[in-house]
Amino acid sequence: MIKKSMFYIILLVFIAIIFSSCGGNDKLEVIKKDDKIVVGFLMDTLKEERWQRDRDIFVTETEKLGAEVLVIAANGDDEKQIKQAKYLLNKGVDILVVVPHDAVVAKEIVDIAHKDNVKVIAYDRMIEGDVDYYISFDNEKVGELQGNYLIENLKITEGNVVYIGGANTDNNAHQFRDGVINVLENYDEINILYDEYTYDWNTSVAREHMESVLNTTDEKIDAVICANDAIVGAIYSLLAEKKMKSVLMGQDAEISACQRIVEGKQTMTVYKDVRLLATNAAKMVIDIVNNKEINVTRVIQNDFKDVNSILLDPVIVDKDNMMELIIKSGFHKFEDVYRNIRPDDRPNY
């Protein structure tokens, strides 16, 4: 009779553990040692080089401060990012930082969060809506620099340039697309002959875009101007199986394009250092957790308020100073970006 008695208390106990665990609250319990900060890292995508970095940077500063990063990408897909973000909530994160698809589309996943009372910042791309913070570089100013490239070091003032600019979701290509174009509408005699947006960013729709350019003209192109330097790539190859050649213009300083500048086959692109930006967002993100102020640089205007954000400084990168910016702040390797270039005719190292 004892140890049935027994049996039963602790069968009650048990019971009225799992009830008590699930009552009133559906969000997942995530144990934290020592109250470890956990931030959610939402990316739209992990396909290519630049946002691979991001990633790796912004966990590794944000764990040297402490925090545990869990990261997810949605691979272009809105319904998806949005369903990762839930997920990432009922993990239990104090913080989401989100790369988004689509600047409108993630408002959802502001508002969701806001229910949960996290905030929200916008890394490297704005979202519309409530978003409490924003992230990034001067994107504008991105374009400005490809245009006054052009106009300044180039001077190249007349003539046929093509613009293949990036998603028409993605905040960022619209400031890029507005800043070559504040440039380039001042000089009369320069013709934009195609200006358009990439799907997706997709780099294949991109060269069909230089396709259609190529087949409705024969005039000489002087410039190609593209939102991101993966964009370039794929104009470069169908260009050199057309055995043509222009000047090729872009931005992100990735691997391929810096060699591509150093073999001749790229004119120039705009360096980023998403070295500043992810350690700059991982001190961001613990300061807004732990209540401490934010030292925004910028209020920007999205669709719904200003929004406080830090903008951070791009630079041009050419030839000429691809030692001293590239490789000598270790943002790529000596050998990596002369891979192809002969060792007698590499510059001093």
Ligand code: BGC
The other form holds:
Amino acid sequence: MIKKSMFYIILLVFIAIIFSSCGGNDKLEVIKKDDKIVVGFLMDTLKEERWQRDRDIFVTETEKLGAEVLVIAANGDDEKQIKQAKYLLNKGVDILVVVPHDAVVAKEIVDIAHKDNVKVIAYDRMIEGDVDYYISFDNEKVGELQGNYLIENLKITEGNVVYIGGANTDNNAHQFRDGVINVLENYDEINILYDEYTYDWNTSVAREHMESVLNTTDEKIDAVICANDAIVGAIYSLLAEKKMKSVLMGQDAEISACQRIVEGKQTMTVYKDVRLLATNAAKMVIDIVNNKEINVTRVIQNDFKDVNSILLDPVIVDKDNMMELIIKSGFHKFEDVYRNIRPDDRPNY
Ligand code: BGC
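In place of the form predicted alone, output the structure of the form predicted in complex with beta-D-glucopyranose.
Now the full complex is given, and it begins with the chain already shown.
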């Protein structure tokens, strides 16, 4: 009898030593109050306007469903993003939602989370490896919409096109580009004069790309297709400084892009209603934690497996449907979009 209790005392001391040897590791510091679900949201960046909206809506919608959200952004730093993942796991999050900075490096986040039995959702950008779910827009379609706009709406089926892509480390950037190229390669008279990724979505790098195009050719540039509106902004400024104009296409329906569109400085953008993305993601996350069935709409192959996914539809926005799609839906305010247009020249609202 005495022997048995001695055995338990020794066992308890042993367990205590193991836990205390994790010194500095706050693994035992679980912040979960009651049974409240805690969601970790790891973002890459808050630089582009859209990400702040993603964050705000995701937090609000998740909280409406009774959970708590811990958000951190890595500001484009892979190591930092991995450390942040460990930090949130140590805080005891029930699930991780990740916008990866680098699709490949972020595999490690999935592996670490799985060791803690925590599932990982890739938000907007796919992660390679054993990621559990993916929720985004149909990103190849974003590029197809840009390519088709050139051909079908602008009837440009010949001439010089420049493609300024996104970050090579972002799976979306590859899909955006694939979509554009898949459309344009059917037109022999379209010459893709330049086609480059832009390091870290950095708009100064995008500007350098365009400078090198202008330094190497005197030919007319019929269109510059850009992977997002922030890049269009940089290209527009450069062309304006040189008193040049071209068809400019982007993506995200940022307020500055919508202003350029109604002012005739940018031709179109691709609108992804991130309000829907964030709201759907919030619901998906809570359902996953509660082991409910998820209504996946697509299965997307990453390097490792078929990932259960929800993909939303992107749509074209130009001068003609700005009012309908952007203003009436409340994505941007009328007075913000038409800020630089004289009141007499504004459409009725
Ligand atoms: C997103 C774009 C965004 C870009 C830069 C992409 O993964 O899909 O909406 O503009 O990243 O942050």
